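Just the one chain here, the form predicted on its own, laid out as structure tokens.
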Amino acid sequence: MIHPKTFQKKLTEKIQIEQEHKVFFTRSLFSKENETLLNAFEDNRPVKALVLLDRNLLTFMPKLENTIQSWFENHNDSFVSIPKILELPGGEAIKNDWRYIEKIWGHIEKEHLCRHSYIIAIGGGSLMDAVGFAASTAHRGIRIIRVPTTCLAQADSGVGVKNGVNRLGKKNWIGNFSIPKCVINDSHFLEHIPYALFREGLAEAIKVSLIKKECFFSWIEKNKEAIKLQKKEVVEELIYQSASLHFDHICNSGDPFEIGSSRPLDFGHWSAHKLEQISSFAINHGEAVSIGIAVDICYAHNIGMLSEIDKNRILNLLIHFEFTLYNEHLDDYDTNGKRVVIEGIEEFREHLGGELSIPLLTQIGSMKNVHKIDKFKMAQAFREVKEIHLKQ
């Protein structure tokens, strides 16, 4: 007789799923001839869909709602009925407040969308990263067209897999992976968006070249002035560099859901993400990014990772672009005096599930992750960035 505590089976079996993963690249998505949209679908009936806008938008674009409007009556052979278009705060203000989520779960069943519905998300990364998430828990997941609408966002968040919302006071800490539909990078959109708010894609479009392409970060520095300016074959051409290097890591590392403790496209963002959430989210992504570089190349050239070549080369180019490299915030402490900016570590630890793993350059265009950072030397490279603040 086998005794119950001695009994044991088991089962084993590697489930496999392809799915592919797109990205589009076109102007003027909603003019009248452009039919990108619709190759998107790969449907051969109408299909049922829900359009989600950043409300962001209509300040540099007050008659987009209706120019999409058209689009849609234009092509009303392709739809169940014309979808209708909702508007929703974009920025952390959509990560920050759980009611919008069910705000979008609301709608998804008021309108009746199904698994072989879509939903199409048009605004910046917050936007995308909210309704992401909305769209992948409703009915187990309901195909999303992202339509990424900021230079931060097409260069590099709007073609990733991840989906999250802030919550108790943490970055994305409530979340999911999620291959969309595809992804639209329509150039037309970031003609209409102020210098200050196109430079937060330029700080990931940096981040990517110095850990995976130095002659794309030395085709910025030669075109610095043009897209400076914003050049449209020029930024054209930056968020399709930039897009290409974020898609091929996540489609070609072997590891796109991040069950590891890598995170090369995360450099310069343990602090990044910590700055956010102490300044209330008052500092924006590419800013806060901005910093998060300027942090860790100063440290990697402390520890003796990075050359001074290098590190003038990248500080250069982010002053350039008139990035402000230090924050207050930095120097923020604790009850106990410890600097709170610095308990981002461990939270970045935490957030990767595992070893803490940080990705530092030893070279512009490569990089190697440490698991232990030296806390006195990144002082060092606090005070650094702050002197480089102040003579700016």
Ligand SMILES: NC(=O)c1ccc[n+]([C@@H]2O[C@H](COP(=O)([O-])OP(=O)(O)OC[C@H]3O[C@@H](n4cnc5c(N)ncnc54)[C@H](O)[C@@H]3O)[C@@H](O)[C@H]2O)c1
Second form
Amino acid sequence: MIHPKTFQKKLTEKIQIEQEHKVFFTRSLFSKENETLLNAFEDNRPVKALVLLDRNLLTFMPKLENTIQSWFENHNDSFVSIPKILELPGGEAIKNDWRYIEKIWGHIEKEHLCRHSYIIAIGGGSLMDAVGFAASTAHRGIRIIRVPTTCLAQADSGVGVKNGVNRLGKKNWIGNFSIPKCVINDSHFLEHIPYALFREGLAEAIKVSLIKKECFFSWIEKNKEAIKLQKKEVVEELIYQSASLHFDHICNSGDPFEIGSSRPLDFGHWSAHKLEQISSFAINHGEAVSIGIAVDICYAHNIGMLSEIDKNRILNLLIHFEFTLYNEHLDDYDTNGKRVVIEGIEEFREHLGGELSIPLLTQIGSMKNVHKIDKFKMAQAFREVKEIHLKQ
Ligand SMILES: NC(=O)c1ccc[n+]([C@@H]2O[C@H](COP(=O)([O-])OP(=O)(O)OC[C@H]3O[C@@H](n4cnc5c(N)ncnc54)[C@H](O)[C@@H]3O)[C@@H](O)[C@H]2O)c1
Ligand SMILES: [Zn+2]
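Next up, the form predicted together with the named molecule in place of the form predicted on its own?
Entire complex below, previous chain first.
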């Protein structure tokens, strides 16, 4: 008899899957003559499709549903049948309630979509995360075309490959990675966006400039007045630059599915995620990110990693855009006298797995991961952002 310990066989092979990631930039995707969406289907036409639309868009664009409907009717030869347009709630609400995922699965089933069909998701980053999750799990993955409609989703999350919903009181606790068939950034959606919502994406654009490209940060500084006024061409350039840097990182960093422990695009995010959670999501993501950036640059300066000049340049730009750099939840303590936001460090590590890796700036345009945080110097950073906030 062969002893179980001596019986060993192994099969190994590298599985290489080539997938293309594509982002189109356009104006007025659903205007009669715009064919960007048709190009996205490549030569698979006629296709079966279902449109899932962020309901809140209709407040700003009441004719949107009719416009989309007319566009499909004008291009009906590219579709098996005119796609249904279904409205869903936008914002964090869709990620907080599992019933919406089941609802989307229900629609997919009812419309008899298969793995060759398309879901066209039009909405903010929250809708994108939830619909992306439902689409990538139904039939083990239905093709999805993302049409992000907020500044944040066009500049950052929408061009990514992550999906997620909130569970167990934690953000994105359930989710997966899947590459959309393509992403279409249409600047028309940003034309009527309120400044507060616009700034959410601006925070991510500043973030990515800080870790990746000094000249993009300088460009933002130079165009800060036009950006604040949301001038169309400048906004288009801001989105393009930010999306390109996020896109480049995903495609070329060698870790698109975040298997390693390093996550530079989450610069300023360890405290941001925790702040969103402590405030029961009363603090929105962009606001939390600007606080997170402010805290981390003050900390990087305190430990001698970042120069005072760079620190002040960044803080001044954030202040110019009227970002808040402090929130009282930074000073919440639990019953054991521990600062609650600090738990975000361990939660950040746990979410990524492996060793703690917090991205910090060494100068504008470059970053380094640190694997330990000096809690005393971090507390100093919290005090500093509070002082700046009180002076503002
Ligand atoms: N998957 C990722 O890689 C990733 C990365 C960063 C952030 N995110 C997630 O993205 C979400 C935030 O996304 P968001 O900032 O796009 O906000 P959002 O999707 O929550 O939308 C905010 C509000 O704006 C509305 N809205 C959408 N488009 C609009 C428009 N053109 N004009 C006016 N209102 C509009 C929405 O309906 C909602 O009420 C968070 O849940 C965050 O966790 C995901
Ligand atoms: Zn973010």
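Numbering follows the first chain given and starts at 1. If you superpose the two forms and keep the largest set of C-alpha atoms that fall within 1.5 Å, you have the rigid core. Predicted, not measured: the structure shown is a model, and the values here were computed from it.
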Taking the rigid core as reference, does Glu343 move its C-alpha 2 Å or further between these two forms? no
Core fit, then Asp43 C-alpha moves 2 Å or more between these two forms: yes
